[in-house]
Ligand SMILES: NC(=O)c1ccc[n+]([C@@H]2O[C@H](COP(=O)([O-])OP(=O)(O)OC[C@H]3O[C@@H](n4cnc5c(N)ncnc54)[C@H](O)[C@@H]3O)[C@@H](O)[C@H]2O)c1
Amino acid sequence: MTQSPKYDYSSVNIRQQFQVSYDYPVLFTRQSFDLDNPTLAGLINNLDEAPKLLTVIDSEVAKAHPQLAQAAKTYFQAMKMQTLPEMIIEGGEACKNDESLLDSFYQVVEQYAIDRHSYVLVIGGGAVVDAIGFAAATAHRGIRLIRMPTTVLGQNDAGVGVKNAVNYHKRKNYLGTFVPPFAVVNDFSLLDSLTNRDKRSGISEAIKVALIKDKPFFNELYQAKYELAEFMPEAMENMIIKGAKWHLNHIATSGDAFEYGSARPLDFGHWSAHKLEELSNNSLRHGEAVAIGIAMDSIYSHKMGFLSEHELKQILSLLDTLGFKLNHPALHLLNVEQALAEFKEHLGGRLCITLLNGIGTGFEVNHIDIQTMVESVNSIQSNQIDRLIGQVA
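Which coordinates fit this single chain in the form predicted alone?
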């Protein structure tokens, strides 16, 4: 029997290092499928191969825009692309809870031999973009994905970033990837058919990023609060563009685009928002839950001595003027300690919560005083916000 030679493997240490550069455009337009609009056409860079394109449309968007599927097909056929029968999938959080969705998508990819040089165009709200983003990222280890978010929240926040996910056992975003899209096209004309509730919901993410990053942006939102409350196009589009810019800036400059660490500054107000969505059986829109979370963590920041009373009143006044209902029944079901523990698990075992050290300045803490946070929740439940708002300049 041959004896294996003895080696000192302790001296073998291969350290693999490489960098990958990501580059994708976020474009703003109207009427994307007008044959004279070059926005989408300019994204397709391999026309000599007659690439395939699969369009996936949110069912709610398809109802609101019944001509959309045909308009997209006509547009891409004019570009000499191989257009495939569109997929219509259920809109809202239901699609992320649908265990059959991924299999349906993979079957279409297999049936039509969609490959890594093909394109998937997803048109829909944040949940649909999230779910199809995950599906596209995991089929063939990644199919080129063009996102066309159709909600305010999707256009200024969720749809422009690098996250994709589906829910698992109703745990939000339990399965997911960090994979940048091939491109994002924000078509403002797709917002026209949204309900006021959905338009309002998306504004909370812009408020969030202004509070933690940019005091002048918050002041702009505050000064334009009546125009935003009426969803005036100029105010809304300015809010969306600046919110998207800040979201993209954070991804590019934070040094942790794929969230390997525990700090999640862009998740200000989110530790409770995710739990409130779950407790409400998703009757709360994500942006509505974020607005409640912003109020909760702003009140906590004030109670802990970080945020002035005047600044707190400005934040609450803005949320109130925009029409957010902060005292939702789900708050009465919220177990603060349990929700923080679940968020800690989601972060990877170390609690890291963003608070406000003044408007425009977020900072991280690794401990939350449970009793003070409970008192912050109680402030909302007991309708103390009306008193807190008062008269602010």
Contents of the next structure:
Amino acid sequence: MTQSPKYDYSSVNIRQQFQVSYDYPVLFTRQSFDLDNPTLAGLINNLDEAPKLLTVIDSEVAKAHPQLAQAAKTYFQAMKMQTLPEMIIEGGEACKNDESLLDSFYQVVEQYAIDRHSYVLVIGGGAVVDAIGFAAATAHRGIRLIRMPTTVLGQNDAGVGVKNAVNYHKRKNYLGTFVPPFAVVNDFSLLDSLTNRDKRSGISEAIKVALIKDKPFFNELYQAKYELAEFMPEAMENMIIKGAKWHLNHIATSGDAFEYGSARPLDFGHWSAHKLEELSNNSLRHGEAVAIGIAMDSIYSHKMGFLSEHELKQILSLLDTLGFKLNHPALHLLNVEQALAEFKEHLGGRLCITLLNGIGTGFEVNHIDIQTMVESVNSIQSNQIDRLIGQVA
Ligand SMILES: NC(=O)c1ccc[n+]([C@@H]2O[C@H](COP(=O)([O-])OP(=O)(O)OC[C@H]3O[C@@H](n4cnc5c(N)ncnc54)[C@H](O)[C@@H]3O)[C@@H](O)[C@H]2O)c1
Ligand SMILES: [Zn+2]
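Complement to the form predicted alone: the form predicted in complex with the ligand:
Starting with the chain above, the whole complex follows.
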């Protein structure tokens, strides 16, 4: 019998350390596939290899823009790229729940020998971008992904960051990666076909980021509230560009781009929003639930003495003017204590909730006074906030 060597392994102390820096452009344009629009063409840095391109399109976008797939093909063929037959996938959360989607994508990758020098161009809402982002990040350990988000929420938030995910057994974002895209192209002309409801819904994420980071940006949104309520292009574009900039700035400078810690300042208003989406059987859009969550945590911030009544009124009045319905029936089903406990579990550490210390300044707390939060919910359900909104008009 061989004796194991007496060896003190504690002296073997290898420490692996290296840095990887990320650098990707987030561009803004209109009519991306006009042959004289250089935005997309400027991204392809290996044209001498005649790289392959797979375009994946959200079914609703394909319906609303029936010429889009052909226009993309013509544009990239003019650059001598090898364009593959496009994939059209079901838009909305359904694609993230569809367990056959990944398999279909990997089959196409295999069939056309798509490799790490090829490109996937995904055109769609946040859900399609999330799902194809995950598929592209996992095939060959990562195929170059150009994201072209087509919703307001996608352009100012979901589509510009580093996260990708699909749902698994109905559990939201259960399978996912932190993999930055090759590039993001926000084409404003694609937003024209959104319903008013979807145009409005994504504005709440820009309000959220303004509230926690940038008072002048909030003031701009407040000044432009009637233009935004009418979805006037200039006001919408400014809101999207600044919203995207702040989301990107946070990822680049927070020191925790891949969310190892518990703090999630960008999740202001989100602990209840996630729960309300679920309680409404997803009849609430994410952005609509975030608007309610923003109202709730702003009221709580005021009740705890951090936010003045004047600032609270401004926040509520902005949400109201934009047409957000804050008193949703799902609020009756919300169990504050339980929802906070679930959010804590989701963070995987201690409870970390962002509140407002005045407009433009978010800060973290690790404890929420349940009674005060319940009162905040109640004041949305009663006519108390209508009175506050009425006073600032
Ligand atoms: N990865 C992230 O960092 C991140 C951040 C926030 C949200 N998300 C995810 O984003 C998803 C929500 O995204 P969303 O708000 O963009 O909604 P969505 O993708 O569900 O799209 C809403 C509806 O609009 C349709 N649509 C999309 N673009 C259109 C267009 N231009 N014209 C007409 N119809 C169009 C879609 O087919 C869908 O039916 C959720 O799954 C959420 O988890 C991801
Ligand atoms: Zn959100």
